[in-house]
Amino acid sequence: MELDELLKKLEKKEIDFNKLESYLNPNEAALLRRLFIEKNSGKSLSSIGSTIIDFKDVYGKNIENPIGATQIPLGVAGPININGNYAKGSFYVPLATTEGALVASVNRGIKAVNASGGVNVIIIHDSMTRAPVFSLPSISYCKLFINWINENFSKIKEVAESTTKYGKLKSIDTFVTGNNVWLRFSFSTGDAMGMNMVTLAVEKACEYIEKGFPEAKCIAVSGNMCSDKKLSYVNTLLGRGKTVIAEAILPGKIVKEFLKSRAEEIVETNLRKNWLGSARAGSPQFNAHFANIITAIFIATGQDVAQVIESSSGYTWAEVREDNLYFSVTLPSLEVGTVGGGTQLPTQSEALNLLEVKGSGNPPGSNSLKFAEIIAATVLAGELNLLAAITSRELGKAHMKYGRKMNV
């Protein structure tokens, strides 16, 4: 049928808004979906159709009921000097944000770590979790429970890496509450974030232990004590994702000339702000901005940006040696991939090329765990430079002349 009058058939209800699909290809259908939503609001949406993805390839996989696509502005920051175990050299890190001064901000940053030597960066922990609950019938079902459950431990591996060629289990850690018990499973995942692959593979061993030990029912798969997309300690402690530090040591001279600033006066600053206020705030997040730069790198390079929240948690740590700053962040549970999810989108695979950690590395996971370690050194770039602005009372003239017109 012609746009013309499938339009009058959506109109008149006669065709499912949400199947235009069947009737026309991906990118026919964004088009007349988003021209029935034009014609009914009186509102043009001709900028959001204005876009260079192919809803062919993402239709189903990527987005459903499809009009176009939102733009926002990318800029670059760097290069940083990283000296990691898989990130080694100089790179470009893409930043999408809309909000002025943070790209200046990081720059600024990398401009006083470079002069410093760079950043050094470790990974400690590299896994992803899903942690179903169980409910028995009675306390003393749990021990049981739990026993059988490290006995047949092999077995639940096997079931559990048969629905995956990349995905390897890990471990299985237990928490109980009443009659509860919730199995924290951790895989590694190759290069993927994990997140679509580990659950596929813990509902298929959910099966396998609910036959082998019929008194334990799974009532969710995930039992938010994995924990997804929630800000939580048990990530914090055990971490998800890769669990990164990153460090820089500053010459004195290097904080006065590129920060304005003084050692002692950064961790005065750091200790009272992020420390004590973020105590007293209740605040689990003892860092100042940690998911500003993490935000903008997830966007850029099509990373779940949901998954900001535990990505962001963590610690900043400063000292003072002799005249100089040691600076450090610690990121417990950054939650990244270089395949699958929206990493295959057209800009997004770029921004990941850029950084050359595109699709799966060699060996396998290498991919994403450079990419974390360059992550974590831009969000140290980005923390420095905001304490010793925040120390030397620049944070609003900054804004003023980076993030808003002197006419507002």
The other form holds:
4 protein chains.
Amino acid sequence: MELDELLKKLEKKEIDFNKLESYLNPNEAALLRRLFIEKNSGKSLSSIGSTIIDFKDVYGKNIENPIGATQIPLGVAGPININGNYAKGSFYVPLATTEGALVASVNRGIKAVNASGGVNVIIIHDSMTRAPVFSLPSISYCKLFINWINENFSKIKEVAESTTKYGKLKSIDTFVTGNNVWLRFSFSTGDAMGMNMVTLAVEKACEYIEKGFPEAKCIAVSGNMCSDKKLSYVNTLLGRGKTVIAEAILPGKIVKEFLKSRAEEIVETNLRKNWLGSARAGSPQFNAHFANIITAIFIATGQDVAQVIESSSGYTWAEVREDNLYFSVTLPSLEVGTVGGGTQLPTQSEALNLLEVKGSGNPPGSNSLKFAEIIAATVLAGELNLLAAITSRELGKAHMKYGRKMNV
Amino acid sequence: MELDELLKKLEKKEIDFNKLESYLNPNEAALLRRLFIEKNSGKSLSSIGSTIIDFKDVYGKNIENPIGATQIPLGVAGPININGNYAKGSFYVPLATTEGALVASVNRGIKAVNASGGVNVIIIHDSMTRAPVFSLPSISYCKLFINWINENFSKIKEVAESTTKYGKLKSIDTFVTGNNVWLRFSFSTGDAMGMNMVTLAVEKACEYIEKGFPEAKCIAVSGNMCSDKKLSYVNTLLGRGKTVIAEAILPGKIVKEFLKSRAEEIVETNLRKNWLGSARAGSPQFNAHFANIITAIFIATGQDVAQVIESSSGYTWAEVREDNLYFSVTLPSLEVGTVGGGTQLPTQSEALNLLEVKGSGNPPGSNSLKFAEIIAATVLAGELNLLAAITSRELGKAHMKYGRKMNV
Amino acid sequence: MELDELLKKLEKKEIDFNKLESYLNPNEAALLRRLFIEKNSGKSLSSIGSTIIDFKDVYGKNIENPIGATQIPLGVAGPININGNYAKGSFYVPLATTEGALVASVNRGIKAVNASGGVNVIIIHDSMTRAPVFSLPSISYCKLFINWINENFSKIKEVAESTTKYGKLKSIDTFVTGNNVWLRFSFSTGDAMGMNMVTLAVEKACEYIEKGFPEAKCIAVSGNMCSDKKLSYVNTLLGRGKTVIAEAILPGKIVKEFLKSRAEEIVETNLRKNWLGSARAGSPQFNAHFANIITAIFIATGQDVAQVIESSSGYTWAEVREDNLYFSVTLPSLEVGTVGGGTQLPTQSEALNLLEVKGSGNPPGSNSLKFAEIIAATVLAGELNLLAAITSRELGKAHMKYGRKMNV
Amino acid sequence: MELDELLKKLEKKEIDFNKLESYLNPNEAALLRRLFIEKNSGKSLSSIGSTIIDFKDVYGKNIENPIGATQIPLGVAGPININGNYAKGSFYVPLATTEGALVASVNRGIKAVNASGGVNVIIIHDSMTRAPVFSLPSISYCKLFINWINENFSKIKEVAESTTKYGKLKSIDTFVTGNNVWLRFSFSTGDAMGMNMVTLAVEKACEYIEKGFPEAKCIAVSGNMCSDKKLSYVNTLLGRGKTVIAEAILPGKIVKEFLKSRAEEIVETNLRKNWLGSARAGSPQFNAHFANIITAIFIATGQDVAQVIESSSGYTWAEVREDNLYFSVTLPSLEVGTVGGGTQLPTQSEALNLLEVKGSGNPPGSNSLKFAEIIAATVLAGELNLLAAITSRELGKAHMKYGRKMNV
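Switch over from the form predicted alone to the form predicted together with a further copy of the same chain, please.
Let's see the whole complex now, leading with the same chain.
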């Protein structure tokens, strides 16, 4: 059938707008859908239609009802010198953003840290979590239920892991409110961010649990104590994704030359802005703009961008050491993967490849750990530069230079 | 000069990788930069290079050091029926995401609300804020300073507004911690999200304030009580961007037919997951996945994506009313604009145009208000559907259907 | 009737244990009740029975079902030198506590601040709040309701103030979640803490509001946004009770001589403990032990001790200034009164009298403001000393000296 | 020497006001100190001086610089029927308060739960914590430090436990921010609340740790992640003191007869007030007034009253079950003891004795667990009654009846 005929049928609602892929291959379906909307709305969507994405590869995996793609400018910062356990060496970092001055800002920070010996990074925790909530008849059942879970951990682990090749159940933490019990499952998930892997595993585990302890009714496979795409203290305290810490020690003359500032001043800005300010605002995020850098890398590399929320939790801590500036960033719940999700898309896959973290690592998990280290180091550079720019009151100039677009 | 020659100069560091736009037009510079990195890394970046973006339009405005673009699949949900004060009628909503099942999920929610009379939306607050922090010699100066600010409000307003055509200073709230004072400026900003407009205005105001009250030293033009790209209670309580509330009332048979569930069950899931779960997790976000829908719309329409953090704060509240389901979402700090930022980019501008909110509204501000109403209505549909899917335990099936990619 | 006979009747349940005051004067009733419980339990309660409280004065006002009194050791710290707007001079501060080392700790802090010129104090906010929650049929009614409240503010104020001599309604802030609206009423309340005064006034106002806007149903006269006896950001941001700030500037030699420490060290302890530690713990209280001092004063002076929760919110901020230590405490929601509540009781009234803040001030309100200044200054002394003791590692010694009882 | 002579010496500052116990026995010292202040201030403190406390028993243990005692009215509620693991049977509960209506309120709640079969209670966690913060030269040392702590756990345990008879180290949780590491020690502490026992043990452990890992410098034996006398998510998530849950199931007719309400109404009030209201206020306490009941019991029984802050964290959860009301309270961090602190004082010791929890239990720890169960059950009764009173709008009447003193 021709597109024209299908378009008419679509207008007459003889075929379903949401199921064009039943009639056409995904690329044709995307085209038809776009044409229909253009006709219907009288608006051109030709730029959206101009994409290199092959919807045969992504339909039903990354998107439904596609009509094309959004294109976001991609800049590179770096190369940044990193001394991690996985990331060792020099990396160009891809940043997809529409926010003027962001790449330039990160870049200036990178120059300063490179001139100071680079960025050290460690990772102290790695897991992905899912926390179903169960309702029980009474609190005495809650107590029995928790005991039952602990006693049957091995069996639950077996059931959960039967759904996945890479996921390994590490622990189940329990929390109670009245007659409600949350089981917070923590898995290692190899190089995948793992949210979906873990959801499937936990669904299976819940079926088993409900059979074995029939008084417990699973209300929701996600009971918000996971916590996914939400900022929470359970994440900052117990970790979700990777807990990563990066630091750099900058000689005073580097701070002056590259950042037009002094160690004392940056420390003071950090304290009054990031600590007093966030405390007073009631914000759990004691940093200036981790979110900017993480968002730009997440978009560029096919991460689940909504997870920028918990991923940009964290703490910026700086000290004066004699004439030097000690500067660190701590990210308790950075959620990233190098397989699955949007990582296979054409531009995203190239971005990961540029960092040499595409796909499954050897050993499994090492790519996503390396990736997390690169992100944390870049966050440090971007955070450092913004604090310096605020301190030396260069924000205004940066605005003017980079077209009135600056986030603080 | 030819690209080849420039490439060699670049390798020899005779020209600056970060300043290629001094030698070449931005599109050529982007090409050269990409070729250099490809050569340097041995990795192809050809998909990234294949973009319709004209860097002459975006360089120095939205991006620095560009090498191309990231392409993200764009699907449409809807049309969704909305009864707002600005958005009235039926809208196809563009969602850019790599998360399988998201568009389908929103779409099913839309069908259910459309069959129930559509979504009502109200907006009860609209402003953009910036909160510099000042250090003072002592607390007695803090008190004098606050008095001075209040007495000189008109003059400060005049100075601040001198930098902007659309920005109007509405109020300055003061907060004190020891010898530190925050001034939280609130502006109306027309159709712009306004962060940058407000930063420039506040910088100017701070210069004036420091001259008029020399004992006050501005430590940072952003003292984190704004709060930008951070979740905070000052935002949920006093508002930032738009405070938007949406609701739908679904007959029991619609809940059953479209959502395979019952009002009582959805209410129960909402309570135990979104309220008990978030409270127990220590999360200020009492919802399931506002972030998913907001992120996808923000990417599609050129918003500042890192602002998804505070924009996805909010509350899902549901009640059983006889046989019906009353369902609402409240977004206290939704930050959006239809001019500035990434809204002018080719695909982003088409997406806004599809919603008929591109550019400046008539009257000014009406486009961004309409846009905010559309987002809130779509969030409602997506939130409703996820709660229903969790309740009826269809997540697993959705996973299987949509390629193991599902966020909860 | 004799006590013996009544005791028998009580055992036979012929008279009601909870209503002995119907048969006897309150002192006899208290005695009979105690004897009955002693007999019933076989335990002596003779110390509890040995009280100077005359239950004729307190029954039905401060207590029901009395059997006697609890006696708590009362120590004095000071005199502390205070430079406030209301408290000017030198004050002995009464502290009722069972926590060894507390009075000694405060006392050492006082010596240090006295030797440094005393404590400066300012108050920047004063109000008492109550926030009823209303349920409405839909969000469009919410918007109409808020408008109605604003338009009828004068009338609501008149109705609310009709119930009280001292209470004056200053403002009503509105907050919305779905179809729920909170009205946060703020009153000035003279020298009373005012919680009860305000509750009665708001109950009356709610009756008026429900008549004038019948679609709004008041679900609870307290909707938890007040927030009473709960720590909350609405209190720290918008204030409840008094917002008080105190500071002292200590020469380095005083820090060394009196506190065995150095300015740099105390600043460092404050940062890593009170700021990093509380942020990491997910605590909104960025201080070490405001609660200890406030609790002891509240017990001694007949305050509502459960209000120690929000009253001990607050921030400790210290800076090095050349060789000196700048030290401040900020208490955003200190709730105190010098009339009403337990302030009339014999020992409590004497304690207030010692501070010369008993009863109603001239002008009204000045006594409670003076009292708040004294508390904040004492909190500063106690906080300073604990940080110094931790820094110089003297806690252990203090334990040994003061009987293994120390809170940090 | 006569009192008169000493008084003169005191006035001439020939003897130290803070060290009168060097010259006199504690009771005489307290008297002299009081007389001096009376003379000095011209105020009578005779009620404060009239106490049964023998300062020979408490000086240097519970108080310094004593002048007498504060007397607080003590009422009894109950008896309340409890089905716990430790508390089984019927208990009169002592409540020391100056807040009119509180005892009556708890009492009405008790009647309702007794008529419904009493209160069930479980305890799911029991420990006392202390979290020192260490500063390290760099993050690589942080990682080594954490490994060292884990490897040397047995030795650290041995050292820590050497200071105490009852304290047993259960675990050490580690948290990192930049170059700072917190070690959160958890101990079982028998029947003591244990704060002091644990502080001494951790001080000793820290000395050992600093010797074994000299690059780690202990900045503060309490790094605020304990968290003592501060509300925090680390406490609600990981527990501090006892985690206790209580429930009652009330038939509809009992709710109507005793509480003048209906199950549906109480559930609605609980949701809109305690859940929506606290969420909106930014309060981590999702309850109405746990603090009132806990404060009154803490004062009556010699607990560390400032710990009411974290002890009154918690969640009130209610459900409609057919015609019945399911009602529960969850207290994640209730900190209580039956030995040490103020528990030995005359009136406090009688109050504990009345509950049959005085002193060390058999087995050790059972008394404090029983005591925690009694508190939780009483909290449930008081919370239930307040929600009912709010629902049926009886607060105003209660005010009038009980002398304008009511907290909500």
